[in-house]
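Next comes just one chain, in structure tokens: the form predicted alone.
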Amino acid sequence: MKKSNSLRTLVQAGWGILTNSYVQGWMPGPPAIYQGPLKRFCVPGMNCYSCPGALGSCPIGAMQAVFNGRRRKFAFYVVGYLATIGLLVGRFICGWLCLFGLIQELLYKIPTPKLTVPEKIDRPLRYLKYVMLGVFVFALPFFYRTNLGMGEPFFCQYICPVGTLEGGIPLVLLDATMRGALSWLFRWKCALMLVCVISSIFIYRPFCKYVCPLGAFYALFQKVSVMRMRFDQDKCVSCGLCAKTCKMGVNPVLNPNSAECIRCSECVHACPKQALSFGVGPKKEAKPDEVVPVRLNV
């Protein structure tokens, strides 16, 4: 179990460093945000475009940038790109290639009493991320227009704690001239970010569970993705270790491809009988003529 957790942490950290390796952007002085050819492409996880070291674009920000145009163009490229990822691996990206997910996990490792959100509160809150996706990422940027005929990136501008932590705060710290231009909006987003950071110490990945619109988008494809979790009922001994291990509140026995599963594989390694595994496509059932008859010695 510990080896699998360490491997996933290394993959998350390595991917975060690789996609934020623009060294010049981290130098003190006026912002030197990378705007080269790699910025035309979106990273698969949440990663702010304005992060000083970011080499790629954030898919949520890219979608809203297209929606904000005067002609109300639909972001076919970004939506198609994300849909392809979702169809291939579902929410695997959330568990393995999201830097902000790693940050939340590291905060959760701080030794403090942990909180369990009551099911009556937890269950409806899980739908909040779909509201974020449908209303703040799609509807408002696409339909709302200012006096200048332009839209606004509502989620990125007014809500996203990822942009504040990875982009806003580092830029303010690196450039003294930006500190005098801070507005109420920056303070508001810092307050939201603090709520997210503090809650991550006590609750496992609260942003991923309740707020993240990218996780909500990938979750739409979880049950039909090529990569799937398989449950072998014949091997299961109903010990319940998989459900106890899952920090996302999923019971793999009842719903192995739940929309809430980030495919971290911790339940797979926790199962003492190897009843859980990841594979391509649904588990093949034996055909009637392939079933070997069992002979009883009377």
Contents of the next structure:
Amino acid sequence: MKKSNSLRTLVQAGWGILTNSYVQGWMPGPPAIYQGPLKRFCVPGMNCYSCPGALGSCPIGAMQAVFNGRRRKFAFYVVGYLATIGLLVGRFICGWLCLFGLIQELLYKIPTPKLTVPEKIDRPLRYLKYVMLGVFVFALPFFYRTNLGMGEPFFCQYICPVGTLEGGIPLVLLDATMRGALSWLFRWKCALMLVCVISSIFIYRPFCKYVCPLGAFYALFQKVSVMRMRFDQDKCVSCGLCAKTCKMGVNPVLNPNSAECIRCSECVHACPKQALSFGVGPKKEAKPDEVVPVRLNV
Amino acid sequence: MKQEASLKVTLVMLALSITMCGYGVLYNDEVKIVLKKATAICMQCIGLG
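Give me the form predicted in complex with its partner chain now, not the form predicted alone.
Let us now look at the entire complex, which starts with that chain.
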């Protein structure tokens, strides 16, 4: 299992470096974010496009940019792109290609006592990310306009800790002139970001579980995606190791394609009987006229 | 366990999502909006100003 974890961390880190490798942006001096053609494309995970090194766009930011435009358009391109990814792999992106997910995982590795959020709080709180998606990413940017007819990217502007950590703080550190423009909003967002960072030390991926609108979007497609978790009842010995291993609070036996599963495959590697696996489409059920071997306990 | 959605449903939805994406790119002028937004520092997003 350690090998699979290392591979996943490597993939996450490699992807994070690759998609934020605009070296010029990281040089001290006047802010110089990448302005080339790659910014037409959205990276599949959460990654602020104001990050000095970002080569691609943030899909959540891009969605809001289209929604809150003067002409109030629906974001067919970004929604269609994200839906395509979701339909192919579900929340696999969360587990393997999200830089902010990696940051939270690395923070969780800090040796401290870990907290388990009581189920009475955890269960309803998991729906908060859908509120973030529906209200702060879609409804408010799409419908709200200021007196001047301008829309606002509500999630990015008032909530997203990813933008603060990857965009705001690096830009302020790299360029002293930006520090003069700091406002209450920066302090508010820093406070939110700190809450996220500190809670990540004690709780596994709290942003992914409770807040991330992109995770919420991909979760909508988890049960219908091409890539699916398969559970073989015949191999399972009910040891419970898979549920114990899962840090997202999923029981793969009861709900192998749970909306909360980030498809990190830790349960797959933890299972001593290989009862869990990933495959294409739903598990094929035996047809009635097929001969099914029966194990006799003699 | 509930019956899983068949692959046919997925493929139909995939066709729709790809069509949606294509429409957004070719007819809705969204790429221009995304590019314009992403190539400027979003002062609102990073909490400045």
